[in-house]
Structure formats: C-alpha cells, structure tokens
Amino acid sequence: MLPTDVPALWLRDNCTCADCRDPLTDQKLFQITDLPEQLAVGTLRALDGGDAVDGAEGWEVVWAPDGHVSRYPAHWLQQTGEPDPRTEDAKDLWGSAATLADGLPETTWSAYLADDAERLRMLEAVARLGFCLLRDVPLRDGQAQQVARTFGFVRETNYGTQFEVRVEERPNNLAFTNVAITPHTDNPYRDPVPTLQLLHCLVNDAEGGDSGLVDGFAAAAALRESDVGAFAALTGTPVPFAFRDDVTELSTHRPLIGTDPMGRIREVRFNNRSLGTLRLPAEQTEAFYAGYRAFARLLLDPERQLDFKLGPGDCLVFDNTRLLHARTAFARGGARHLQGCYADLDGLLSTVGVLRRREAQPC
C-alpha cells in the first residue's frame, strides 16, 4: 500500500515525528485544526537500507503546502484496525457448556502469580470467554480485593469495597439469602455498571448453592439471528432499573442489549429483580415485552448454563457486562460464605496489553 492510497488528512494526523508527537508520552502536540486545509502529498520517496524507518522499509512524505516531512513504515500502512475489545467482535461466544470443549479456563493462584504467561492466559480468558477460575486462593478476609489488584483497581459501591455473600438476618438483596437466584447481571441500576465481578469462596458446605454462568452475548446474537424485531426492540428501548434501601437510591435507563454505533453487541443488562415499571405507548410496550420474553427464554434455557460448584479457595472472575451468573438454592442450616468485589474491564485490558508487550520483547 502506498501513502497515496489512504486519505491525506488521516495520514498526516498519524505522523510520529518529534514536532507532531511528544517523544516521551507519544501524545499529539497539535490539534486537527492546525493542519492545512488543502493538505496533499507533495513528494513521495521510498525508504530502505540506511534510510529505513526504525530498520524497516517505508515511505517519506513531503507535504504540501507547508513542506512538513513525515516517515511511515510500510508494515504500519498494511495494518488493519483491531476490534473494540468490549464488543462481540473480540469475543469467543459460547452458547452452552458443551461449547467449552477444552474445559474451564482455570489455574492455581500460585501459578498465576509466578508466571506472567499464565496470568496473561487467565486475563485473556476473561476478555475472550468472559471468565476465569483461580484455584487455591488463600482463605483470607479481603482476598478477592487482592486478586482484583493484580490486574486493576477495586470498584467501591454502596456495598463497600467488598461484600459478603451469605445469609443475613435482614438482607437488602436476595443474594444475601439462601433462595435460588436466576441468571442475572449485577447492578444494572448503576451507570456506569461495574464491568467485572469477583467471587471468592471461603466456605461452601451447604447442600445446594451451585453456581452457574450464561453467555449473554451469545444469547443476544442468537436472538438477533432468530427474531430481528425482538432484537431491535431490546436494543432500542431504554428501560428503568432501580435499587433502593434505607441509605441508597439508584436508578438508570438503559436497554437490555446495548450496542455500539455499528450495531455490535457491547453490553447486556438483565435482572428481573431490578427492572422497574416501563411507561411507554402500548404498541412500543408490547414490542418490548415480546422481545423481553424471547430473550429470557434464551437466557434461562438450562442448556445454555455452565454449572459448577465453587469450593473453598476458588475465585471466579467474570465480565458483568456479558455473563449472567446464577445460584441454586441451598439448605439454610449449611455454611456458605463467599466474599465478592467489583473491578473494571479497562484495568484488566490494560494489564493484558502490558503483558503482551513484555511477551513480545526479545529476551
């Protein structure tokens, strides 16, 4: 590809010379309005041998009308854009537990800490599959937060920096009882929603209390394939989500399926316990509820749910914007105690990027 094959303004905007970008931060030193209005390639010269750009063949552009000089490696011109890591294009969707033929993405806590490649493998699993499972995590108070800090920062909410998932005498959420919890996303009433959740098992001796995960992106993609109208209703209808207790009042309006401007699935918010009262014209309300029921049938299909039981020392890390999690009921007299916390995908994806850079560097 030649520099003349791409828009001139784009090419000039990506000049990396010291006049255009700070050498230390790599941040731009100009505004787009600083560039000439009638920008064009003045002269073009191939670079190789001693003239190569950072050792690679490339091109030198002298710009008209201002005479600015830019250099571009040939391999850089050939690159294609990376997909948004938050959207379905960057994910490996799984419609059922059977799809995970290679087993669960899991490792031990000691291996995760000791080996950057193993840590990268687990964090990439969260980015691609939506979750990973760390085994033999120490049974200490606050350990879920320590796990979160290996890749990002703890997200504090009205539940604090961590929350206790156990039976409470006066619960403000059904999660803190022994009843079954159907597949759902956490905190849909919050904007922005916590994008990652961690659950660390301290005790699980109760009869029942098994965990489950459902790929909401896969279900949303299946709905789009089978019922275009239902998909359109759920992506185009903001619905109220709300949570309140004695000291908290939270609400937001968001669609059940969030998409980016190109229509790619980017977020799922599904929580029947927190869904408020929709007040729209009858025709629009009927379309939403038809889509809501169709989506719920997919999400609540047992064939789509990955079931497992967390044991002491297991820490589940999962994408709360994509995966729904569930729990079976358990005997009230049995001991079951998980500690949880929230974190955010941007921190995890940042750590993935840094680990990939390290892996690519020659020894």
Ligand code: OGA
Second form
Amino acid sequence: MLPTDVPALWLRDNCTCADCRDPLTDQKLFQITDLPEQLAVGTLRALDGGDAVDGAEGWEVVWAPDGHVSRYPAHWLQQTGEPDPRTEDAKDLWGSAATLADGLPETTWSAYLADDAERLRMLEAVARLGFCLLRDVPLRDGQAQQVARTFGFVRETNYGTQFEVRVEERPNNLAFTNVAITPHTDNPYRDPVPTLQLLHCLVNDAEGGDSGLVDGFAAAAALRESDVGAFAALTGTPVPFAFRDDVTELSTHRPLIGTDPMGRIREVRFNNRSLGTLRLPAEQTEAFYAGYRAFARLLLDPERQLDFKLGPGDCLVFDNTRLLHARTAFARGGARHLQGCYADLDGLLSTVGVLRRREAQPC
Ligand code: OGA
Ligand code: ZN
Ligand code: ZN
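Moving on from the form predicted on its own, kindly provide the form predicted in complex with the named molecule as a structure.
Let's see the whole complex now, leading with the same chain.
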C-alpha cells in the first residue's frame, strides 16, 4: 500500500506529469497556491505490468477535488533524502593528520586530466575531506585559474582573478610578506565568501614557507562536544570582519561557526588578522571571547594540523568554508612564489554530480 503518512500536498507537489513539469527542462509549471485548498487522495490504484511507470511498479492517484491524475514509481516513494553536501553530515572529518586514513588525496595533473574516474576521486576528496593536491601542474602563469576551470569558475575579487603570493614591496596583506601566517580562512570579510581556494606553487626554494591545513569542522565538532556553551556563543554571535586598503573597504558580520537551520556545522570563518571590533553588551562579549579562545586553542593545536611543503608544480585545492590554511615564515631573501585564485563549491559539486552520472551510465 501507499504509506498512509505521506502528506497529500507533498505528493501532489511532486507530480511529474507533463502538465506539472515541463518535459524538456523538468522544471515545475505551477505555484503551490495553484493547488486545491481541500486537496485529498480521491482514488488510489496499484500499477504493475502494463500500467507500470516507465517499467517500474508504483501507484496512481486520482486527486480530489480536481480529478488530476498522478503516477509515482514505488522506488521513488521509498527514496530517502541525501544530506546537504555542504554540512558536516556529508563530510569525513579529520581531527589530525593521522586520521587521514588513506594518506593525502593526491594525483598528477596528467592523470587528473586523462581519467574521469581520477578527476572524480579528487573532486570528491575536496567535497568529503576538504582538499586535494595535484602534482606536476605546469609552471605557467595563470595555471591556478586553468585548474579551477576544469571543475568550475574563477571568482574575481579586489585581489584580481588571481593573486601572487610572494614578498611585495608594499603589501596590502600579510600574506604578501615573509612572515608566518597562522591557520585562517581567507576573506571572511566578504559575503558571499569564496568557498574554494587554489594555491599553485611556482617556486619554493626558501628556508621555511611550509604549509599546514586544519579541519575547522572537526575542531567545531570537538568544541560542541567539550563545551556546548562556547559552541552556542560562536554560532550565535555575528562577528565583524573587515579589510581595507587604499581602494577597498570590505566588511561583513558573520559568526565564526555557521550552522544550518538544523544546527549542523556548515561554515567556519577564522582569521585573527581581519577580525574587527565587536560592539555588544559586556555579557555577550565575554561569552564570545571565552568561546573564541576555546575554539582557537583547538584550531591552533599542532596535533590537528596536517603539515607539508608545497613544491614547484603542486596545486592545492581546498574548501575555504571548512579548512584553515597556514604557512611558516621564510627567509626574507628566499625565493618563494605561489599563484592563487578563488572559485566556488557549487561549481565543483555540480561537476561531481555530472561525473557520477556519467560513471553510472557509461555511453
Ligand atoms: C594566502 C595564504 C599561504 C602561503 O595567500 O591566503 O594564506 O602558503 N598563503 O603563502
Ligand atoms: Zn501532474
Ligand atoms: Zn590565506
């Protein structure tokens, strides 16, 4: 039988007949307000054999009061929902380098380009672990953007379509000096924040300049486990982030830990360089600072950090809403040059979806 607890309005809203959905685009043709107020299942009939929907068993509903006819395959009715791919429910959290069971998600540029399965494996690693590492990426100007274009779209910002991470004469950001950069997410002062970052190493001959990654979702989950009050203070306090230079004045108010309406971790922002001045009642300010310190202790714990050194040709692709990245200081005269760009997860997840579809139905 059709389960009795299926809400009528949900069922009708999901009718796939040609009057309800455009057969070419599969897009819905009606508004929710177009459906009858007194909607109810009129008659119900099992479909099998010759009546089946696209060869599958199912149900036919004739709706009251308007007599509209809908058909639903049984397998469709039994499907369960997928978790939001952006939330912690769809991630493999790693609390330390040691918990990355299968080692670094890495491949060569040529394997990535040549093989759809390898490309899918790398992009799924970004979705599930938060990063992947491509090796032997050509040492060409603009190559980080070329990498981004294999799965999505470059996000242009005030730093340009790409940015040069090297020692500048007059830097507008500490990233463009030789000092250590502690774990952070980029551009928390931007809304929407760039959800992906790419860093392509062209030269790294300097003493130092090693890289680090930290799983911000794992740290946020650990904070929730150890100190719910701190977690609540961070998810519930909008924090001002700001960046300014001669021609830029960016700011936004967002929490350090962003959750979805169900309370699941969905976004982390952490950047001591660009956190602005909080102006809230004393009690709230104190609660925020206690939480901020507790979260920072977790995030800055070296045990949580995956350490490695980028060499020429390495291109790191990572989720800037989840992972924090860092680099150690390097000798001032040392040669070090990365090119970076921003891109977005929606495009990457779309490419994952298309590659999975192709894998399921090889041509
Ligand atoms: C950056 C940054 C890291 C590095 O440019 O945002 O954090 O390895 N750079 O230089
Ligand atoms: Zn219909
Ligand atoms: Zn950065």
